[in-house]
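One chain follows as structure tokens, the form predicted on its own.
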Amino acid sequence: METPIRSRETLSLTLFSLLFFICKSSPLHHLLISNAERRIDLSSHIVKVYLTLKIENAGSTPASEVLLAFPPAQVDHLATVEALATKGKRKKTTLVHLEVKPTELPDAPNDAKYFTIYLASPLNSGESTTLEVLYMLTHSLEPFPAEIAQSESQLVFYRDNALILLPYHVRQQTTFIKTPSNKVESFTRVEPTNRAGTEIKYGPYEDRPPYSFSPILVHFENNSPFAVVEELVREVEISHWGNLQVTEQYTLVHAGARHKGVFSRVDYQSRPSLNGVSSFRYLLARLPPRVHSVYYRDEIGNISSSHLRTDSRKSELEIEPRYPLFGGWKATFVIGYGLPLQDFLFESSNDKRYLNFTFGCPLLETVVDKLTFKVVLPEGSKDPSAVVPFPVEQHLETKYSYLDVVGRTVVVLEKKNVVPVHNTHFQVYYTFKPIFMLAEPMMLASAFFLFFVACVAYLHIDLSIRK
């Protein structure tokens, strides 16, 4: 197992060697880093990592970007960044957010993948700042042994780097891992390396050029609930008769180490502290407030195990699947609910109706593989647009519905590698004019109309057949 690692940490160092070769002509060298600061979090499946950065302007000319780069191992698992800039001194100092866009550089070697930093003010020459930054990473945590029996505890991999890869020269830099026990098989060691309790900490390194790597692994035990839905369709149905219905498909997995052997629901029941300890029997759904005609229900019915609480702010669905999910273990199912219209639904200043809804999975720590959300407009709906505050694809279809002539708008929003930080408001504008409420009912009037015409006339018209 060692020369794999070994091999690919020769591969990783001749990269990122290479990298800094082609990249340090660029214009970037004027920026530096005099201190960086990383701490990762490993307590869940959702790896999240907190980066303080203090930049210095050392060259003649201001600075209105930063770059950020990420080795090729994390771009398909970055599930996002962002950034945010310290203003103000001491008490005084507030958080600013800034824009962060990916960025394609030509000289990037295998796949490297930049984000852009855009500051709210330039940097001058001479002057310093702080960044915030926040990036996760999703099936980032490798489960080792990859199959493990019900008694047994789930330990997995994670791989880094112990120098924060950064496109400037880092004058101090220290990273420290956090993980979610004291239950750790072992960690690479890049001296000074020490570790207190659940934490590890590498460094502090001086003076570090541009692309410095060199790889650790850290191999521990965390038994938190690797919840995966590989795939969630959202639909939310607008009925400008006071209603908003909600429908939820879901095809989750335990996606951490698959379970060996036989299952003993005797023993998973009367000793849950020791047998299957990294599974899960039940999940958490946060709704919205003023919830109602809930439902939860897979393949086979309806599913009564499942608890509702609300309140005036929210509404949380602690739901049980029919069986305990262990690793590999799957489960389809759907929830439903409808909610009051006028809690939803706006108008603007330019006469347009618009939806605001919350984009993301109400399933707390879970990550989303694939995300579909679709808007259902009202019959005779026009100009529809999406404005979602993270980039989607986007596109429309058309569904018929009960006494639908021309067919209903849908406006289908799709996203990948979706965490529980997407779980912001996002809005669909339309426009609608009030006339169209009528169809239906016209329709209904009508249809009996002619109903009562056809009757009649059948009763008073003689098709006998006379001499």
Second form
Amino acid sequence: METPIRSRETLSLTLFSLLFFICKSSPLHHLLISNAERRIDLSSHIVKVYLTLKIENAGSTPASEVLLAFPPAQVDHLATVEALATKGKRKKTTLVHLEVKPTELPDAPNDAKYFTIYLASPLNSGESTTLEVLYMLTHSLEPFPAEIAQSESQLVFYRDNALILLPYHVRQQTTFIKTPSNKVESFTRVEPTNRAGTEIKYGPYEDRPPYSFSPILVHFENNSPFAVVEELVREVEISHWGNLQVTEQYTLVHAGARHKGVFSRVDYQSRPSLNGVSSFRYLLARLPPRVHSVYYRDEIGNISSSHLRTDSRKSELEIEPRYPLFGGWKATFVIGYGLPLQDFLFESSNDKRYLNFTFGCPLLETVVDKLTFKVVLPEGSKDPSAVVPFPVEQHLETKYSYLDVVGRTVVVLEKKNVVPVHNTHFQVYYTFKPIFMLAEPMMLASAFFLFFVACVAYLHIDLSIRK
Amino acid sequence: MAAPETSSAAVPTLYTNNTLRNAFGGVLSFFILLLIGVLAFSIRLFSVIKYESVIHEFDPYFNYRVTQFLTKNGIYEFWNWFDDRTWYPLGRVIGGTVYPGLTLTAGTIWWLLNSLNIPLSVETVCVFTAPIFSAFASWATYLLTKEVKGAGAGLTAAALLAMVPSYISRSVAGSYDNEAVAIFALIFTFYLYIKTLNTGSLFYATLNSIAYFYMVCSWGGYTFIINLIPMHVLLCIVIGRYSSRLYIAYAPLVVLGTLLAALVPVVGFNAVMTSEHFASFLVFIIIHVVAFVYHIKGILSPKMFKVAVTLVASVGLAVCCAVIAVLIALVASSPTKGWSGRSLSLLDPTYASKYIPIIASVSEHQPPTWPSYFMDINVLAFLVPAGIIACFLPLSDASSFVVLYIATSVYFSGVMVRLMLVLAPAACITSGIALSQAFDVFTRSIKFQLPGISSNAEVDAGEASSAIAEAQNDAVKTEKPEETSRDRPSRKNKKKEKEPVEKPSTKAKAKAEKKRLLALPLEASAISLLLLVLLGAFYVVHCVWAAAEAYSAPSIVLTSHSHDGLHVFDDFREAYAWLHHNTDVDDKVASWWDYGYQTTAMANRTVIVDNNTWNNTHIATVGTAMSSPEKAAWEIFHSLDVKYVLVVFGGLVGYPSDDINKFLWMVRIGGGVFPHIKEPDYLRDGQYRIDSQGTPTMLNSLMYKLSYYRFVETDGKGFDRVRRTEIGKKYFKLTHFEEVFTTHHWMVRIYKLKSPKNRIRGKTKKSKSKTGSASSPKGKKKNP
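For comparison with the form predicted on its own, would you give the structure of this protein in the form predicted in complex with its partner chain?
Let us now look at the entire complex, which starts with that chain.
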């Protein structure tokens, strides 16, 4: 166990020195970080990192942007980056959301990727401010051993940098890593390092130059459900007759250590604490309140193991896949429900209507690799536009549903790597004339009318040749 | 409840001479028919309401899968479909071995709906195909019975058929099987035949052939039609009822029908080459001879005719003998005498149990018990004889057909439970006739004796017979003799049943006088009516009970009521879903053939054998593997490239139709091909047991081991709740298989074949002998 870590360490150290030399030429070092604290939460399979940066402007010109750097391997797994600025003094602090955008820099050392934080007000020379940054990483815990038997518990690797990767000089920094349990097999030491209970503390480290890098590896037990939805298609169909029909198609997989060999039901049932600790049977979906006609099925029929609890503020649907999910096992299912339209559809000032709905995945603590959100507007609606608080891919489709003639416009939003943070509201604006609601009833009525006319005509016309 | 009453209401309405009232009757019967359709559809929805909208049982899953393929790939791909996911490694030509009627019907419905932008899934369409076609079937019954005995009988028969339990059992929502559409096709073909017979119209004869074609597409039971109709034609000829209408009804059917039938790939040349169809050709020849004779008779003078007859008879007999001799020789030269196994077991009920265990092993191929008659056709069983008698009063071409139909179907239903389904429409038709005639008589008696409307009654009675006379449509017919000949005996019949008073007097009496004498006493009629309504009510209650409780379970999901509420056993789908998502797409799964269709449809995995049972040897191989000890079984399965073995085990929850209970059939079928498997080895003193008294062969068989592996750890004793005993061998290890999945209630257990061990140097000698035996597994299997 120790040898690979050490060899990796040496490799990374050379890397680090390489980085260090390149970064000398960076034009950004007129900012410096006086104090940085990082808390890494490894208790679930989504890695949450809280970064507190105290920034000082040591240059002569006011700065309005702060850069964050990430190694390329981490950027692929980066689900979200949020930045908050603290305003006010002491007890009256308020948090302000700052804009964060991915940025390309021409001379990025070693393919480092950047995110720019736009400060609310430029930081003048000599001033300092505090930023709170939160970012989440998915698929960053690597199971080791990669295959476990039913009775074993799941151990994972977490790789990161003992120092905070920043394009600035950092005077003082500390990193705390929180593991889900006391069981930590091993961790890389970069002195000063100490471990207490479920927390590993790296640092404090003093005066590190930009792009300092010192790889660490933590090997620990994590039996939280590694529920990953490989693909989720959510479809919201708006009917102006008063209903919002939501259909969600899940492809769920247990992304932890793969299950190896025997699955013994007798062991699983009789000794649940020792068997299949990393597996999971239940998932909780948080649905909007006043949900009705909920169904939970898959392609071969209804799945009878689910419970719905509703109260005035939220509905909780506890679902149990057909079989417990062990590492690598998959399951597909569909959840569908209806919602009252008036809770979600509003009229905006400029004669438009908009749907206000939650993005993201209703299942708690799950990662969605690919989320496709389809908003099916009623037939005859025009000028659709979506307002989403984070970047998504958008395009339009047409869907034909019950007796449609021209088809319904579908606003398709696609996003990869979705975590629970993305369960925020978004809006889809469109214009719709209520007269279109009558199209289908009128069509049916006229079809029946014509049918009866035809019947009457047939009964009154004598088609026989001979009289 | 509603049905007999509504029809009784309709009967008098139809018997008016007033045009307005006639029109009213027409509209009324239209709405009654509509309601009957709704009834037929909705009584079959219990399964959807109590369980869910899901395909039931075994064969429907195959049909569903075929329909999915059809809707996805189109009709041409469907005809050419070679299915490599079943009967591994042989595969199966689906397009050429499946009756495509049901699939094409559902596929067309789906296509129509989707082209109207009604986005129903294929599954939904499949689930509701059977109820829709039951509504059609009850309308077809109305048409058929109307042709035979008038609209009143038609409505009654349609109402009875809409809820006859025997038919419900095969056509509840989700029961997506051939019979669902075939019964409609059967009745409709018969209707068109009778219609042609009554009208002599070539138009209906052509329609009849097309309906027959649809029937051939839908179900192997079409041979019933192609034998029954010739029988009826022969009967008509023999009793001297030959007419040109009979010729028109029959000849086009044989020619066109056979040509069309040969278009269906699964029938093909069988339509002219198998014995099932010979009767139709023979009768075809006979009817031509008869037609020719009648024609000659018309041309020649009686004297010349006699000469011609003697001449032709002497020459013709010689030729006939020669032809028949050749035919018999041809038929006799084929091993099964040109009959398929299933047909043979129909003619000789003991045939299957003697020679083909695979046919005998299917529970629906067993002869029915008496209670099952009561269960399936209920009070109809008592009404049928009355209906038959009513058919003889008077005997027309159409009613003789009904008599023949009921007689043959009673026989067939006695041979196989499954064919109770063919009996059901016949029973409904005859019972409908009986009920309608009885109502007719009673209501008329009441009407006649009630003061005030007696003057009407006379006219009504006259009208009534005219309505029926119309249906018979014989060439010359005055109303009076027909009426008397019909009314008198029918009343006599009723009186014989109810009240043997008032023997009808002579015909010569005055009409009014006769009417009064023919009428039953008021009280007797009223009470009889009440009793009939009660009988009908009882029938309705029984049918609703049967539909709700007995026949709605989809069998893939089981429920049980216990003190703490409803408990759902969804183990089958749990296992199939697991297989679907957690095994490789090309893995082969071995199980007993019952689960083949479900595995391919729900788990989308390749199976070795399935419910199509076309290859006895293949099934016997799987049966042998299941009955062999572990190592021999592993070798058989390994040679078949099997990766997973699935067994169904009910011992933990008490599910009786599991593999252990089917095991003797595996032994029998396996032993039929591989003689080293002997049934007595598995029986202790002729008794099948799995407790400590079980034979070592039994307790070492793969099926026993896979079913009871680690079972003892559940309760410490290993108590089997199905066999109600403790198992014989409790602690054992599996050497060649490993458990990879067991469902929540242990009903399905899936094992994986362990990969072959690497050869170890010291064991070369042993492994050499192993490879030697692997090449001829049969020799090896004998050892243990």
